[in-house]
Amino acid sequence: MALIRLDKLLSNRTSHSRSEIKGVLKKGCVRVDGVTECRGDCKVDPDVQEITLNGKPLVGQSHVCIILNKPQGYICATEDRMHKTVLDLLPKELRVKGLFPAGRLDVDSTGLVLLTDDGDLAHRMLAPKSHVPKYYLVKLTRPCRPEDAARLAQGLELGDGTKCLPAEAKALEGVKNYALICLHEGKYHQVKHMFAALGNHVETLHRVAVGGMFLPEKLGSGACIEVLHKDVENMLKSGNFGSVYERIVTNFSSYLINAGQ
């Protein structure tokens, strides 16, 4: 990353205003490679140098990536007049400028949402040609039958003529009316519409993984965790339905609790 003024970096990577940043610098709250730095015009390289504020490493040395376990009632947007947004769930120290949700979940759906300020990463993750798989734990009104999974695997056509890409699905063994489904696209309310076309109804939907990135089993509803940018690259991997299925079955109780169910 190119050199950047320290005060500009602090402005980009914290919720502090410019006037507040001058104050924290004067108080000696900022250190660069262990040395107190009070000059806002000091040039730094956040990809190489360690920069701390009040003893804590500066969030997002280059770009910020946060995994959030979204609860019901919040929308995936940066602002909204009607609902609270996923950004409202972040603690103050993670509310850096430029954050946005990379992708969306319906207001009544829960689970993994990536928040980042990296537009390039979001584009690669969401681009239709990428076909990044998204895995959902769904509770249905009735069981997902083998014939339902077979129809989904063929590529279902919805009642309005919309054609869906082939999707993998399988009922969870030993768990009544729960199933895991994997999509490679993101049409509006797609999971709900697909099961409706099969004569079933989605009662709850919880996203548990995107590509090779899993929602941490112990991350509670509404909680979030910052992850390294290189780890988020796992989201761009194809994943494996069988291994994801086994992980969900093994940790089903944890996922159910952390889905708020």
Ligand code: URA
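By rigid core we mean the largest C-alpha set that fits within 1.5 Å across both forms. As the structure is a computational prediction, the values presented were derived from the model and not from experiment. Residue numbers count along the first chain shown, from 1. First, how it differs from the form predicted in complex with ligand URA.
- Core-superposed comparison between these two forms: the CA of V24 exceeds or equals a 2 Å shift.
- Once both forms are overlaid on the rigid core, the distance between the two CA positions of I248 between these two forms is under 2 angstroms.
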Second form
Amino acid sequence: MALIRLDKLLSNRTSHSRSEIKGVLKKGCVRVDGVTECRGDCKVDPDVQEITLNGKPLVGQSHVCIILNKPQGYICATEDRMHKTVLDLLPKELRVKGLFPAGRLDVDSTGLVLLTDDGDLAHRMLAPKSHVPKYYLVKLTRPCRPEDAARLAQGLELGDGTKCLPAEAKALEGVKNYALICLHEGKYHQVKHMFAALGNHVETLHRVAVGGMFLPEKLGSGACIEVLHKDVENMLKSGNFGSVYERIVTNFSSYLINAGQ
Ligand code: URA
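Starting from the form predicted on its own shown above, please give the structure in the form predicted in complex with ligand URA.
Every chain and every other molecule in the complex is listed next, the one we just looked at coming first.
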């Protein structure tokens, strides 16, 4: 994990104000690996160092990671004047300071959103050069044909000339007009624009996985669970189209219910 300033960590993990944090540091109430530390600008790694305040380890020392099943009508932002945000769906005890959605789903899209206070993790998950695959279960107006999948696999050009990276897609066996599509980048409204370029239309879009991180089948629409930071790190490294496809086909009805469809 990236290093973080000690005063910032204390601010994230406690209810103390900035001036109170200055005070507790000055008084020698904070220890890093057993040694009193008074400098707020000292860089620490809470995943490997033990940080105590008044002799007690900081609660939730490492970063928070939450998987949310976003319903329609909520936006992926920390505040908004028009819509409710995904933060409004979290129970109070999980609403720690600095939490934000890592990546966006449209207001009418549903499914997996990772919320974290770890900017570094979010960057690694979203940066185009990381190529972390994102999987979407889509309901289309007409079927995704093998020739559509072939064009997506070549790297589609959108109506406005934007070139997309190759994407994998396959119609869901035995379920009319549903398909799984996997992207390795995240342009604005990308899935909708890609199917539009193929003369199709996305009626509903539900994100089911990012890398090897799945939306749990039992997580209802609007529900969330806290997951371990190290598990998220590991999950981002794994996952492949074939295994995600099999899992979606096997659990299709759960995904539909949890997408609110
Ligand atoms: N692509 C879209 O078009 N919408 C989303 O919400 C996510 C990917």
